[in-house]
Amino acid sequence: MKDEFPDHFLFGGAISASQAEGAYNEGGKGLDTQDLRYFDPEWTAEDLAKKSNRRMSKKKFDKALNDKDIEHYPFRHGIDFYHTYHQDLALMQELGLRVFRTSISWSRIFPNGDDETPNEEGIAFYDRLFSECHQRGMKVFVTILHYNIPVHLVLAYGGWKSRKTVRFFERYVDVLFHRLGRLVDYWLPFNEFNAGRFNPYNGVCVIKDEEKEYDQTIFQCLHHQFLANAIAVKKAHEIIPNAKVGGMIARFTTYPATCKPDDVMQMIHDDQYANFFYTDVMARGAYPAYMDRYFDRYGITVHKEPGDDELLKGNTVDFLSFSYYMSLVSTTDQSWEKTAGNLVMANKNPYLESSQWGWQIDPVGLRITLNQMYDRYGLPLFVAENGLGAKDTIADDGGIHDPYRIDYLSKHIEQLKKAIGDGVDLFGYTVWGIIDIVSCGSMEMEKRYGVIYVDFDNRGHGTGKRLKKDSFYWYQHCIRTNGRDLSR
């Protein structure tokens, strides 16, 4: 078998609703849970470190409530992707994607989550949006929730600690599939399933200060979100035949730190409580034996009705996908070095160099990922986001010279060939934030993903215009060639 993409292979880029759009408070949206993450643009990179913004406080959460302010809110203005779609689109079009991901922001459609009918200004978006990807030449990939609930289901009934909220969701899915099931090529419903477990707040909106039993709020959330899931799969399947649905998880793809055995009893523990809880749930439909032991260490008691195994059981996903952007070592040494990572602090390894934000790179982890998940499952895998955040500057000349970006892609795109050669059927790539946006981690917008550049600072101040960078011209290239030429 050659290391080649297929011909039509799913080249691609994606971005969330609520890192892009803006527009929290125009169309008839309702307040969401990212609209109240709250960013000081003056805060150094060590702030930020220290103060573990990813986490809310019942404090903040009040507070960003009655705040009015955009500036110190990045989720509000985003990259104006609400109104500039157009434009953006054109750009991706002529950078030749095949595919474009985005989500659908649930308080679009449904401002309160429990509202009996949906807000029709916000079909209609969505309806405008997905029509001119199909007419630009780009099939459609949505992310139905990524992190961001509207905020009066956190309010009234808890978010995802209340099974009324599986209720809800399931109204919301019931409506984009009668709506936008035409215009919608693969539907993921959840964004990096596992990001409840290591960032309770944007995966399952738990605030940790209000929770007397924290681990056990997060695991009856999720078994709630794994119920949505497979009802999201159920209606799909009924309501459009062809549909296809996936999976989802922030893959943090596992090496033992030596080979004492105790290290690589380690690494197995950490695979499986950290990757493969969440994809064995919805790929084969049912909790793993293993589990067992993790609950019982943690005190953990997952509630379930009558019928929960059954819905899980019969209704599991088509294909599964993942965001890969780094790699971690397992051990049992508790003073082993640690870096940053995406929703992680990892431990270090030695033999790879990382990113300004410290994240490892490990390009040869990708294709190591692709083969552990197909040997597991057996599905078509989609590598859902890959990318590198920079800083990004715009050269003397007027160009964006990034050709650690176009190493990084390069590299990447290189292993998923040698995957497909490996006979892992993997049928899409998306490069994450294709368009610069605020950056989920760290909220700042100079954390930058894109290949073309979009002319905002850490305030939301600037122009908006949008920039092509040279790894723009070289993703160009590679998708014309269908990935056959990556010469950087």
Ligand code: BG6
Contents of the next structure:
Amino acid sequence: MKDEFPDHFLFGGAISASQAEGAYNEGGKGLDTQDLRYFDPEWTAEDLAKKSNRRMSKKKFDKALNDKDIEHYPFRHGIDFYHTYHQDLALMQELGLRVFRTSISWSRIFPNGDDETPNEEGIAFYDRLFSECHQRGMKVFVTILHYNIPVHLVLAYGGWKSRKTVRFFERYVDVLFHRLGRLVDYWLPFNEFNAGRFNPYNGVCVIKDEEKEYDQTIFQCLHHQFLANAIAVKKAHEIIPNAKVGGMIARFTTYPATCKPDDVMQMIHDDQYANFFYTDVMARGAYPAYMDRYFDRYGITVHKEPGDDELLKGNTVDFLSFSYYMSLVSTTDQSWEKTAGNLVMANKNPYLESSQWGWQIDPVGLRITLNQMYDRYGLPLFVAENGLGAKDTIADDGGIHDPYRIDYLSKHIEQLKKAIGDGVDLFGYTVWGIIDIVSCGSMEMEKRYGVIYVDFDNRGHGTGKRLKKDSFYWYQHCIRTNGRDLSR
Ligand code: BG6
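The structure above corresponds to the form predicted on its own; please provide the structure of the form predicted in complex with the named molecule.
In what comes next, the whole complex appears, and the chain from above leads the way.
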């Protein structure tokens, strides 16, 4: 096995519907849970860190429901991709992308979530979008649910707290597979399955102050999502010949802070609870034994119905994927220095540098992660998200010079090659936020990941013009050489 990419390795780019599309009340779309997240452009970085948008309160939720404002709700405008996808896909074709990952807005297809019939305008939009991807030589990788569920499902049923939502999800995927199945190459029922735990409003749409037993509720919601995931796998395999359906987590790879056995044990637990629980259920089809201790310790009882275990067992995923931005450190030492992470507070690793948002940059950790996942599951792997969020500026010469992003991407792609040399079956890699989009965690537009710049600021003001950054030309060359030349 050589340290090189196979021919046709799927180099690509990824975005999500709520962070990009905008047009939140057009084309028959219903209001969704991400449309309700409030952002004040005056907030400082410190305010943002304190506000912790992870926890939606009933007060914020109700206020947003009746608020018609757009400026303070960034997911209502995104980058206007709903209207600009044609020109954006042209840029992605120029870039040479071989695969494009985006998500479908559930509330474009079923505005309320429990509607009897789908919204044809929503289906037509995704039909046009995916068809155009193929015309431009890109495969289509679809996330069925990237956080945003129809608000009505939360109001009427409590969202994922109810098994009824599993049934509505089944109706939703049934329509997607029948109507769009011919246009989609890879399906991912859920973005970052573990988000329910580290970001409960996004992941399972739970409003904190409505819950007496917050953790109990979250695990029950997660169980319902596991069922929904298994149903999606089952239906895809029945409806679309050769469908490939994957499972995904946000991979929080973690190292013991020292070789002290207690730190190593802590690392094993952190890995099990934050990462492996989710991929074990999706890929092995059963709740792992180590969760019994966790459930006992925190007094959690997951209510299952007859047939649930069989459904999970009989419908495991075809491949696994993950987002990877950084690595973490595990220790029993409570006084260990802290830093920020992807919606988690992390222990600082003295050997690593951090991004402007404090996320610890660790390219070798990506190779480690790929090896760990392939050793454990032996399934084909796809890196669904990786990239650097940074502040970019337009220079006097009109260019956007982002050597930091080129440095980040090239070092991570180098490690992909090494993982392939290690024997890992890796078939694709999509740069997160290939075009600048609204940040999911901090909701800022100015936390940019793209190799394509979008001229909007944190208020959503600007021309919306698309500009190629230096990293655009670099990634284009990387793809043209099939990852052989990563020189900067
Ligand atoms: C992942 C999410 O967790 O991280 C994306 O799937 C998100 O939606 C990405 O955008 C980067 O996080 P952020 O907060 O910088 O946008």
